[in-house]
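Listed next as structure tokens is one chain, alone, in the form predicted alone.
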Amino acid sequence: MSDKQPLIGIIMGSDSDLPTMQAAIAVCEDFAVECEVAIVSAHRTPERMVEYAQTAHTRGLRVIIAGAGGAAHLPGMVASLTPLPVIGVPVATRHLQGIDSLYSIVQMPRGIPVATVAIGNAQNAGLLAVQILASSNPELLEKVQQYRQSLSQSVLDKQTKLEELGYQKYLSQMSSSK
């Protein structure tokens, strides 16, 4: 990204989480919001995690997205150390398909909230982070509204195509495009 001040921190417990977290990075890029990306393990680099979380707001970050698989302690631990909103992304694991990560992230004690998205849905985490920023940035809010309108238009376009083709031809085209 550029030399501009990052507003969103995107962290993960391991580089193996990066394929999932790249969707959040892409959202930041699409909305021209600066982000920083880092590997910050709650278990293997706890001192780094503490420093990252405690200094995030002083470094200009406004939101943190934390992806974690397995024990998934990173989002909750970071949330306990920072005054910033934290969005947890449960990363799918080989053995439990991310259910363990989801449960770990959503089961935070009172007073330590972590917003949580669906397993593997870093795109929604990125969108939520952008929406949080947009609540105090009219230009960004306009971009979010335009994005929402494009989602609506996409569905309407699909409905028009379905009506024109009928469901069987529509399904056939869907199968051939995969």
Given for the second form:
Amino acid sequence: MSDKQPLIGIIMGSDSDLPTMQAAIAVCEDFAVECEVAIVSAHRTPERMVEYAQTAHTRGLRVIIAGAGGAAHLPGMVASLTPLPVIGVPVATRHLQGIDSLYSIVQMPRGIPVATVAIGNAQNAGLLAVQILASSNPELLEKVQQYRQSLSQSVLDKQTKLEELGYQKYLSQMSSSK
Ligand code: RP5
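Having seen the form predicted alone, could you give me the form predicted together with ligand RP5?
Starting with the chain above, the whole complex follows.
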């Protein structure tokens, strides 16, 4: 993915969503996939949301990740305005811990899907977006396979360490590294 054309659009309803959404940006950086990042509020900038969503595919984007909290209408409304796949990230809220965001995003009507990840899990949104692109890009697909292998290896490494240290030392090392 050498050219600078963004392929993944990462949008969020507010800058207060950025600490959550940064994990999706980090995934794009790790896989060297160009992304664009924007604050697009369904409620505070509805015209901007319509413009963004309707032009996304004409600007070369292939997937949109949309994070929102509370009355989280951004992913669903953007999905209704674009032919691109949309991945929703429910952002955790102070009063309802993101259950409100999750229900707002996941309960889409038939015909307008939004792929929804776990509350706060923007990393998975980034990975899913990369995998969507990888399905038609062998080089990126190989990187996804390598990432999966590194995940498996990290679990095996933990098992080796657990056997070496025993659970009590393992736990104390875990708490001291926090
Ligand atoms: C939503 O309202 C945003 O996605 C954000 O999660 C939430 C709170 O926004 P702020 O009041 O912090 O700007 O639209």
